[in-house]
Structure formats: structure tokens, C-alpha cells
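This document opens with one chain alone, in C-alpha cells, the form predicted on its own.
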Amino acid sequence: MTPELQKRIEDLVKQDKIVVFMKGNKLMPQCGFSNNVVQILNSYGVPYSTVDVLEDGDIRQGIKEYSNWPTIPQLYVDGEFLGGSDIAVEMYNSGELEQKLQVALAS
């Protein structure tokens, strides 16, 4: 990954408290896994941003290297990579995700 691409991704990760790198956007997810993460975040009513990896091949590949995680979507809270769809669902079910979101939004 080029230093320029790494900086772009870091800026995107830090642009908002909650960021989802996904296929599509929060209004029109383009895959079921991305939709799962959107639905979870929508259920909390929290503000979040999305980055459509289908619009930028460099970001699509680069985010996988950045996080060392092979799949999309990827959920970041307060700059920390939490995981993909399965992990977001697990954290939602356990209540851990709600705690992380509350802490991030309070800071």
C-alpha cells in the first residue's frame, strides 16, 4: 500500500466516530452483509458515515490491507477496527457494541 493510500484510509477512518466501509451506502446497501451492519447501526439511531468501496478500487483493496481483514464490510468505531458483519452481529447480540458506541459518542 502506498503512503498516500494509507493516509487516505486513515483520514476516512477518523472522519467520524462510526465509519463503515461497505458495498453501497447506508441508503442503498449492495450486499446482505453490508445491509446487516447498516440495520444494526440504524437500530441504535446513532450517526455514522459509510464509504462505498465499489466506487474506488484502491480503497476496496487498501482497506483490507489496512485492517488485515479480508472481507467487506468493515466497521470502525472511534478509529478502532471492530470487524465485519459476523462480528458486528455477535457484538450486537451480546450488548458489547452498544457499550462501544456509547463510549465513542460520549468522548
The other form holds:
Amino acid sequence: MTPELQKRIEDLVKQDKIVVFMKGNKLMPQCGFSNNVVQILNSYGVPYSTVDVLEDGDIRQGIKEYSNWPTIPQLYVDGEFLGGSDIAVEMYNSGELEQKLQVALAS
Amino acid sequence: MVSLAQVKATIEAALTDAQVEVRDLTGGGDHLEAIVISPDFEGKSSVDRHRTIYAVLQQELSAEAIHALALTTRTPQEVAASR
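Cool, the form predicted on its own is there; where's the form predicted in complex with its partner chain?
Okay, now the whole complex, with that chain kicking things off.
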């Protein structure tokens, strides 16, 4: 990955406390897994930003290298990679996600 | 496209005493779900566990033979505790 792309991704990851790299956007997720993450975050009513990887092939490939994670969606909280859709759902069910988000939003 | 049995065998070969169930979520053969139980997951976070599986299936995932893979990863102890 070029340093420029690395920097672009870092800026995107850190643009908000909660950031989702996904297919589509909040209003029109283009994939069921991306939709899972959006629905979870919406259920908490927390502010978050999304990055549509379908709009940018460099980001789509680059984010996978950045996190060493081969699939989309990817959820970032406070700049830290939390996981993909399955992990978001697991953490939602266990209550761990709500806790993480609250801590991030309060900081 | 990759056969479910092949995915199962690939995961089983890479992990210790793995119990693996692979399902086709859509009937299209490329949206899969895998449930994997192995003592290798002991002491590992979900992220690390999933990364392990992704690494094993790197070829299939990068060639998009598998387009999506839903994962559930558990240790035998966790399975016993939830029963």
C-alpha cells in the first residue's frame, strides 16, 4: 500500500469516534452484512460515519490490508478495528458493544 | 465456486480437533456460514479467531470464490458452558 493511501485510510478511520467501512451507505446498504452493522448502530442511536467502499476501489482493497481483515464491513471505534459483522452482532448480543461505544463517545 | 465439503476440510486440516459445519446461506454457493469449534481458539479474541479462519481460506476469499463468510468461532469449553 502506498503511503498516500495509508494516510487517506488513517484519516477516514479517525474522522469520527465510530466509523463503518461498508458497501453502500446508512440509508441504502448494499449488502446484508453491512446492513447488520448499520442496524445495530442505529438501534443505539449513536452518531457514526460511514465510508462506502464501492465508490473507491483503492479504499476497498486498502482497508483490507490496513486491518489485516479480508472482508467488508469493518467497524472502527476510537480508531481501533473492532471486527466485522459477526463480531459486531456477538458484541451487541453480549452488551460489550454498547459499553465500548459509550466509553468512546464519552472520551 | 468452492464446495462446502472442501471448505470444511480446509478448515479442519488447519486447526486442532476442529468441529466444522459449513452452510450455504443463499444457495448460490458463495455466501457461506461456518461454525468452527476448536481448542486452538482458547485465549484468543474474536478478531484473532476470525483472522485465523480467514488466513486458512485466503485463496478462496481473495479469488472471491467465497464472496461472504459468516463465522461463529467457539472453544469446546464455551460450547459446553452454553449448553
